Each structure stands twice: as structure tokens, then as C-alpha cells.
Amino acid sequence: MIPAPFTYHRPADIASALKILGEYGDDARVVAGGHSLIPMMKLRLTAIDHLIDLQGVESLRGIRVSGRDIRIGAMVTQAEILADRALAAAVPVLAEAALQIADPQVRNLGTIGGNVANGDPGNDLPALMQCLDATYEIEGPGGPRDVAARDFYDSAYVTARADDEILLAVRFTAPEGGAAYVKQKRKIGDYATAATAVALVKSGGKCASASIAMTNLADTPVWAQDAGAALVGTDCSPAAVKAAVAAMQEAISPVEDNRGPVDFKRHVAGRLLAEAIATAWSRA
């Protein structure tokens, strides 16, 4: 199918962006890479009168990395992720979350602003974001504001960034010890059964600090905080595994759909995070 009619807009500076969205209000909204609202349009599941591209706004491309401090530009796509040498070389595991998304031709032009901001409970990146503790650089009408990843989505598609807001940045800091991102789907191009991202420091050969978070496990992600504790002070044996696969079991609310009923899903997501422990301790 195709979209019903709208007019398209491609300003050039996040200005420009935030003047349309102001003056057309809910009859426009902006579009980054497009995965997921150019579908629903073509199949009329949403009518958006005004469409905003920010394709043509530079300020809100380019990866800075300094030392362990991390900033990339919303509009930074996926094999853009993985193309970036000091990225990769700072911060791995993003590397290794963002090679699981789709396949080349979604990453070709879907963006990290676009995965996050969106509020889509399967998309890979904010569960990542959520276990690096990473803050969502926003501006709107009352101007620029960061907002923690871990306090950023509130349900399905539903987030604290407002309608007139535009994302312009994710920024954090790069993990000083081991991380994995672990990810189970039926097939290449799928939203993940189940993910897990862990974050955690050795020290000591014990557990100094651990972050885990979920994907698709909930209608947000989920940032697991009484799992990462259950491993802190311990030296990850499988009784200490036990107990953060329990703790993060009380924090999931699958549901029953096509991608398996709940009991499977639990059962998954309990060997992903054993899976994604047992790699980051490795590393750490």
C-alpha cells in the first residue's frame, strides 16, 4: 500500500525542525531513519499530515569519543556504529548489540536516535543504553534537557520525550570492565524472543558492580537493578548466576504472541542472562 497524502519536510538545522513541529503540532512528526513509521503509514495504520526529515540536520550526526566518554549524534546509523574504529575500540559491546539489529539494509539506514526514542519494547538499543546508564540529550520549545535512558520510557511507544521535542544526542560512559549483549530471534531481521544486556567490573576476582537490563521482556525495557546486585561481591558461580536469573524474573512481564508463550520466553531470557554473565566476566 501506499500513504495517504502528506507534506514533507527537510529542514536543515534543528531550528527549523522544532518551527514545523510547533506550527503543525500532532499533524506532524519527524522521521529519522523510518523503520517504523514509514510502514505504519504505508499500511494506513497512522495519517501523519506533515512529515519531518531530519536527514538534512548535521548537527545531529558525528561520534565523539573521548576517553571512556561517549556522544553520538541521533542521526548516527547502525553501520555507522560499526564502522567507527574508536567506537568499537571504546565501547564493544555496542558494536556487538547493533550487528544483532536487523540486517545490513535496515542498518544501512536506521539510526541510534530512531531505536531509542521510538519506545518500541523490541528494539535492541535502549536496553543497552538503560544497562551503560546512558542520558538522552532532548530539545524543545523550552530548550535543551537530559533524560536518563533508565528513566526515559514509561510503555509501549510511550516516553518522556514530548511531541515537540526532538532527540539530538545519547551519551554515556564507556564500561571499565566486561559487557555483553546477548540475543535470541527466530530468524535474521527479527525482533528478539528475548536479549540481555550486561555491564559489570571485576575486582579483586570478585564482582565489583554489576547492570543488567532486558529487551522485549516487558512493554519497556527493563533495567534489572536487583539482578546486577545480586552478582555484586560474588565471583559469578553459577549460585550467584541462580540468584540474578531469579531477581530478573521478577522484574520481566512477558506475554504470550508469535514469538512464543510465556514459560518459553522466561525460560530463554533465564539462559540469555546466564549466557550474557558468563561472557561478560570472561572479558571483564
Second form
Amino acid sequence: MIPAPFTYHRPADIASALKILGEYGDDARVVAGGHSLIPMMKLRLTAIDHLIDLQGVESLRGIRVSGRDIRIGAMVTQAEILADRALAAAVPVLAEAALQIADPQVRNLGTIGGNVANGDPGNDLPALMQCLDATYEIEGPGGPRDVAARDFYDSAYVTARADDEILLAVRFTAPEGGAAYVKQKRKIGDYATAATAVALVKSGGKCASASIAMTNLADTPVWAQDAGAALVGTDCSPAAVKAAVAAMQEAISPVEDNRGPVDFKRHVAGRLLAEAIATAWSRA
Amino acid sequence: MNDHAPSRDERIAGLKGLGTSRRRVEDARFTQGKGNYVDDMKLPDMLFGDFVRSPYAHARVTAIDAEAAKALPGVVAVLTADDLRPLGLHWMPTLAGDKQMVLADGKVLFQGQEVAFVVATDRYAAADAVELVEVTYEELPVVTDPFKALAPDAPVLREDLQGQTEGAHGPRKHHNHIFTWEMGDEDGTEAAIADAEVVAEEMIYYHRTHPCPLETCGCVASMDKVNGKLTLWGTFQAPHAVRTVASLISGIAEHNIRVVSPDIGGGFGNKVGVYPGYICSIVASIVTGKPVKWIEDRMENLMSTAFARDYWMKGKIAATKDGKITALDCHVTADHGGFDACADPTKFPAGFFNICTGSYDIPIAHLSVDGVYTNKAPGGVAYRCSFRVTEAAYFIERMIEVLAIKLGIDAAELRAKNFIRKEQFPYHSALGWEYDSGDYHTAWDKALKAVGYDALRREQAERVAAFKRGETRKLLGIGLSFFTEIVGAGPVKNCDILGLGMFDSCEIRIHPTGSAIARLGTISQGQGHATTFAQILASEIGIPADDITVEEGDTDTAPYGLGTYGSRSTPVAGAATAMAGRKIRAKAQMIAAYLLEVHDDDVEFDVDRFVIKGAPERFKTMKEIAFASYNQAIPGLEPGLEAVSYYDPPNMTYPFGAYICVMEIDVDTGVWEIRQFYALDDCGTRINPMVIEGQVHGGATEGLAIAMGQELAYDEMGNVKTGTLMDFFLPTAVETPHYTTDHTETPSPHHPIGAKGVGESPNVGSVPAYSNAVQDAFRAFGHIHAHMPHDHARIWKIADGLGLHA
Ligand SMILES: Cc1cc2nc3c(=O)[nH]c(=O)nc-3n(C[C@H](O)[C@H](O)[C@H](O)COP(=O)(O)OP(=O)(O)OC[C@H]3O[C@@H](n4cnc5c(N)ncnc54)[C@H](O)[C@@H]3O)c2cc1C
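Here we have the form predicted alone; I need the corresponding form predicted in complex with the partner chain.
Starting with the chain above, the whole complex follows.
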């Protein structure tokens, strides 16, 4: 459990961080809370010659809530998300999801940026970000650019972010209506067996819009567009939920692992989605 | 006498002796992070060892190139089997009469096996050098299934044993077969089963798991070349046995070896055996002349040091139509991994598994166990239980449930109908044990009443009806368990480990001012010996527990003993403590009589003093007696007040208990929630109720882990699939239920204070309670048996198989 040797850098601003990243290319990697990266290094599954610690980069911190416009700096920890009252009031589902990540020790160090940039399908926040249609602010040698969370994930650990780019912040509009994040795990500190994020808007007793995304049921988070569409115009009755579940199950492609076989995961995903829809509907 | 002389009750209370919930004296240092564990040891010039381990479960090792590793700055040496061979240390004997490679000798037999030992000036250099050792492997076919291992054309795992038809425990039937162990009456049992009105049959698998102590295994070996003495600090549950074994295999005279177990962060059987890390550290220290530290990381601990269980138990239980059990047959296929390194008393290759008739009066029974080699790690230790007792308890408590289903009788009633009755004790079981004492019916009735058993069954029936009406997706399971432990190994006449009789010991020295130190041959790993053994002594010799230091674990100072596992400390060393105390008291009586100028027979012991019979106002306190023993010339008596006792128990002790678990189960997700957990323990005389409660909480939580998800799983290539705590289930406070503890008290008739031991009962008793709860939830739908661990996916599979997802 001892990582291979590496050189440690601690830049004070983005420009310096980008410079080091540019200089060492593939041999360098940024580290945020380290709670995904360091375990990989300790297991020697990943060897990195130059580790660039972002803890000194002040501009990556801070939560901004202006009305329904939310911007969260990449280095904001999961614990900070839970502690921010304005954020909790504007987007309660974010706290609901963050609270289900690991345990307090991990959340004290793990960041939102690391969680969404990591590209591990087991991370919880990417699906929520897709559900909320968030935008990732990224900066590289060519300057800043925006990427939609729904376009960000290509396959496990492969994302739209280039190796020489840094994620600056996550931006989204707080959802109207009701939302829910429901997760099943084997124990505290475990990643999801299956999890789902649902946001929907109720208008005149009918579902006006719905967005559904799933965690750890494919090699990326899955935004199940058809599943959301199946709810629109309905009153989220059992038949509508059944249709949404069926559409979701079309979109996911879970694999067997220690958490269980494929059939089990599909079934659990369906049950969780039904629960999440009911909860979101009751909150809408 | 002054006016404030304490009353007799106050004097008793002041001792904090037997029956007192005295606070644990160990906790002050543990809760402040001031414990002193092996990894806290720092010696000048200390070197660090680390292993190159096999990524393959079965492979030939054709070459090892350590040149690049040796060239790395800080690396002092790289040891391979070739370096150990001249010393005869490339293999070592196991506790089970087999031998085990210390470092890969031509081949590897399990993933994680030790291949080379790197020694460096710091831990980081050692870890880097491990990566640089180039080992050439030639993969061989892997067998992880013990049944496949016994196929005629199965690959030969132990080439070193090829052609050997006799093993340590009798004939070997096959090249991957280790032993057959048989007990009971085979023909009679077969006949009784053939004649029976009802027979239930089931294969019960108790999966492979691991004790997973919070502190992993490790040691510091320090060879002092000037005086020729080897000191070995380590995580040893049996320090004296380690000294003897180390002497026998290294050739270093036993008086030149000192073994010290400092604070140990949990053992649960994992720290009983001897591991390659110890041997390599000793050799490395001898070679370099410097102290060498070796500490496993978590993955190494799970992958390579002793596992537990892995028993395939095929049972047949016969009964009359109205539920009187008439016979029991059990055949076990025991997966021992690549080497037979089980930690059992030598004459018991399957431990005390023949306690598998449980708490029931079964007239005839037969048991046979086949030990088998596979490409998995060696071990087979008693994970918080006496040797193979938790397997036995799980087996019989599942068979009872299966029989109850077949008979259509309530499982609680079936148990009560077959319990050994109070008047049958001492009871001779069909498989050869003599149960010392018990009152099962009283305990069972108390337990059923406490949980409101009849109301629970009504609620369960209502729930099933509601489920069938589509009103709920949750079922209710009521898990019953009644267990009998067999602990306190054991009588030297039949219990030894490598020829070392399993007695234990206590040596007491009373200081002039009336305080004392007691040293024992056991070693606490969290059990709280320093607290409870002082309490035994306080009641025996009338010196307050707070004035007694208890010390264990240093072979240079402690009397010889076989260590702590199998709940043997209280039954054996606790008995030695009481007996040594009684020797102190006998001498104190003579001193008191001399001081009071009366005959020895005219004084009697009273709490903390000797009084003149009939004149209790004339007395000498133990404090006064202690002082006198050091400063008065008493005719016919040597000065001082010391005693030592080596106790060879006449029998085992048989703690028992009734555990009941009520569980809610979601049939769609497999998610479970424990609504109630009731644990009644009868461990005979209760020394410290608070410590007992703590032991029950801990053991029942380990039982929860095992039943509900904890396992060492292998894939077909022999890769360990659960090598980290992400996948290897250790419950947190969130998953752990609230425990309600209760007790009855049936003293052991042969133990000096009637105590039976309790540390392991909750693991033995709780596993069947949890498992039975899961299985009971599905009983109404035709479910009979499914294997543990009951993780979400496996629970879901039960429901799916019953068509509950349609
Ligand atoms: C025991 C345990 C349990 C866990 N359980 C869960 C769980 O249930 N759900 C869950 O979602 N997560 C879980 N995690 C992961 C945890 O949330 C991590 O903290 C998170 O995934 C990564 O955040 P980090 O700040 O620690 O990132 P790091 O580990 O520092 O980095 C992760 C990756 O992201 C990259 N990265 C980080 N920041 C940036 C940036 N600003 N720009 C570009 N790239 C960046 C790094 O280079 C690295 O590749 C668990 C972790 C542990 C140790």
C-alpha cells in the first residue's frame, strides 16, 4: 500500500498548474481530494511521476448561489456542499446525493471536481449533474471552454476533458419542481449497486418535464432521456412509472461484479427508479 | 476498631471482584491512542521487510531475478527459497502436521503466496524493490473447488507429497486429499436413518471468510549477535508456543529466544499460526545483524494469512413424525487450501466439529470429514470460536430448521422437544463429548418470552398475507438459534498443539504493601484480561482488583502457557489464577494464625482478611499478612508470598445460549434491516457483566458480517475477489443492530469458580440466528435452504427463484 515514487507540485494558481501539466504531459496528473486517485496509486494500478496538488489554487474554491444559478468551484469538498445552507435550500437533491457518498472522512477531502472529473461510473455526482443538465467549466492551454455533463463521459475514466485541461467549476440551474437521489449500496463507504437521480416538474397534476439519470449501471453515467420522456404528460401513475422503468432498462448496461449479477442490478435499478419518481413527484 | 470500619458489603464492593462491572483498565490507553502495538516499535538501525507475492494461484516458478531490486538504493538483501534452503528454513512445519513453503520452492499454490523477501532501510525502498524483482512463472491449471480437486484427473497440487499415502492424520485417498476423520457409529446411524419416519437432507456450506483483525499480522525480529539472544516482538496469540516452535525450527536454544506480544489489535484466530513473515524476519535479522520489521498490509492479511471456515457439510437428520430426533449423519468436505495449516489441537484435524449434535439429545450419530488441498490460501483457524465449533453450530441449527419445515412443526417447539434435559448432565453425546452442565429449557423459555415469540409468528403470518395481497414488498424473518459451545482446550490427555499440552498458568507475587502482580500464559487481544483476571484474584485473595497488575505476553517473565484462542483463557488460565490464588490464601492462613497466635484451623477467610472463628473482631487483613510475610521470621514458613499454578482442566466447558434475530427483508432489492436482536448467554459464573456484554456485542457484530456478506471469494483462476475492505464486509455502526443481552447462570461444576468462557459464543450463536432469519422470511413460499453470505444479490436470488418478482 505504498505508491511508486513521484514528484509533488503545489501551484498557487491555475496558470501555474496548467504550465506544469503542459510541461510533463502524460506523466503529470492533478490531485484534488485524492480519495479516488491516491488509492489507485497505493495499489500501484496508476503510477504518476508528477502529482500536481490543487489545494493551493484559491480560485477553484467557493460556492455561488444567485437565485437559481449555481456555480460550485471544483475544489469544493463534498462536506462543504453539505454545510452550505443557501445551496441546500436551492438544490436539496445535491445534499441528498452528497450525503450518500462514502463516509464523513471521505467527504471531508473528496471534492465535487474530482468526483465529476474522475470518470468512474461508480461516482454519484456525475449522474446527478446529467440529470440537472449541468455544465462543466474547463480550462486548458487553448483557454476556457464549457462542456455539458451529458456530453462529458465517453467510457470508464475516459472523458471529454483533455489531459492538459483542468476542471474549474460546475454550473447548473437549480431544478424547479421535485427531485430525488436514491441509492442502494452494500454498506456505508460503498459505491452504488445502483442509484438514480430524478428531477421532474408538476403542472396541473401532470408531469411537465422529467429528467432521469443512473449511476453505476454502465461504464458511464446514463442519462435516460426516453425514461424521462415516458413520464411527461402523465400523472406518474403505476403504468407511467412502468414505462419509464422499461425505457431506463433499455438504456443501461450493467455488468456482473461483487455487488451482484446483471439481472439483479436491472431489477434493483427499476425498483429504485420507481421509488425516486414517487419521491420526486411528492416533492414537486 | 474505629467508627468508620467498612461493613462486610462495603469490603466486598471495594474489592471489585467477581460479578462486578468493573471498568476496563486497558481502555484508558486504548481510547487515547496510547496502546503499544508491534508497528509502534522503533529500534535503532531497524530494517523493513516486504514480500514479493505470487499473482497466480498455481504456477511453476522457473526463475527469480533480483539484481535490479538489489541495485536499488536502500535495499540490503533479497531472500529467496534458495537462500533459506541451506538453513533448512525454506519450508516450515504447520500446526496441523503438514509443512508449508516459507518462500516459493519451485512452485506457488495460491495467489498471494510469498515468493521473495526484500529487506531495505525503509519501507518505501522495500516496496519499490518488490516491484523490481522479476519472477518467471509458468502457469498451471487451477483448482479452487474441493470437489473438483478430488477428481481422478485433477492436477497434482502438492508434488512434494506425491506417492505419500499416509498423512499426519491417517491414510490419504487421493493426491489432493489430506485426511479423513471419523467419529461415531456409521452402521448404526445408517440403520437408524433407514428406519426413520422422516429424514431431512441438506448440503450446508459455510463459506470461506477471514478473521480480519483491525491490526494485521507482523513482527520485529532482533538478533543480538553479541549475546546470541533473539528477541521477537509480534502479534502472537500464543507467544510461548511461538518461542518453542521458533527454537525447534531455527535450532536456537529456547533460553536464547524471547518472544513478546505487546498490545494486539484483535486476533480472532488469525494470529495463532506461524507465518513466513516471522521466519523471514528472523533470518534477515540473523543475516544482517539488525532488527527487521515486517507488517502486512490489509490486502496481504486477507489474501495470505489464515482464513476461516470453508466447510461443505452434507447432513441427514432423522426423526419420528412427531419430531423426536433419532439420528444425525454429517459428511464434511473441508477446503484447507494449498497447505494444511489449520490451527487445531493436534489430535483433532477437524477441531471439535463433533460437537455438531448441538444442544440436542440425539441417540446416535456419525461424522466424517475429508480435508482437501486446493489453490487457495492456507489457514482454517477458529475465527472467534472454538475449533470448528461455529461451523458445527451453523450446521445443526440449519438442519433443525430444515427438519422443522419437513415435519411441519414450529422450529422453536422442535428445539424444545429435543434439548438435552437438565437432569441429563453431565451428558455424553453420541459423538464423544461430556457436556459439563446446562439448563437449556429455562434459557429457551426465557428467550422466547423476552421477544414475544408467539406474537412475532402472528405478525409474520399477517405480513405474508399482506404481501400476497400486494400491499407490501417486505417480508419478516424470525431467526432462531440455540447453541452449545465447547471451549477451554483443554485436558492435556487429549489436547496438545505439536506436543505441547494445552494447560495454562498463572504466577502471583504479593508485594509487601499488599498489592500484587499476576502473570499468565495467555495474552489479551482485546478481551480485557488485565481487568477480569484481577477480579478473579480479588475475590480469591481479598486484595482489591485495582491493586493487582496483570501482565501477559513476555516469555521471559510470564509462566508457560498455550495462549489465547478458543475461549480458553478463562476456562484454563482463569482456573490457574483461582488455583494460584488459593495457594496464596493457604499460606496467608498460616501467617494469620501465627500472627493471631491461634492454630491454623481456628482462622477462616472473610472477604479481605482472616478472622478467628467465632471471634470476627480479631483478624488480620491480607495487607497486614502480606507485610508480615516479608518482615517476620515465621517458624516453618519461607519469607514472601508468591504462588504459581499450572492448570490442566479435567474437561472442557460448555457455554450455551439462545439468540433470536428479527429481520425485515425487501424482496426486490435484497436489502435487510434487523429490527431486533436478542442474545441470551449462559457462560457459567459471570466475572464482569459489562465485559461480557462487550464481548457479546463484538462477536454478534462479527457474526452479522459473516452471515450477511463477509467472504473470501475466489474466481476460477484463483484470484481473490474480495481483497479490500470495499468488498470484504466489515460492518460499521450504521449496519450494526441494537443488541439486547440477557443471561442465565449455570456454573461449570469442574471449574474452580464455575466460569465457562464467553468471548466466542456470540459469533457461534449469532451466525445461525441471522441466517435462519433470512431463510425463515421466505419459508411461507416454499424456501428450504440457501447458502450464506446473505448479501443483497443472494437474497434477491432466493426471492427470484421463488417467483416473487413475477
Ligand atoms: C472508501 C471510499 C468510498 C467512496 N465512495 C464513494 C461513493 O459512494 N460515491 C462517490 O461518488 N464517490 C465515492 N468515493 C470517491 C470520493 O468521492 C472521491 O473523493 C471522488 O471520487 C474524487 O474526488 P477527489 O477530490 O478525492 O479527487 P482525486 O482523487 O484527487 O482525483 C480524482 C481524479 O480526478 C482528477 N481531477 C481531480 N480534480 C480535477 C480537476 N479540478 N480538474 C481535472 N481533473 C481533476 C484527478 O486527476 C484524478 O484523476 C469514495 C472514496 C473512498 C476512498
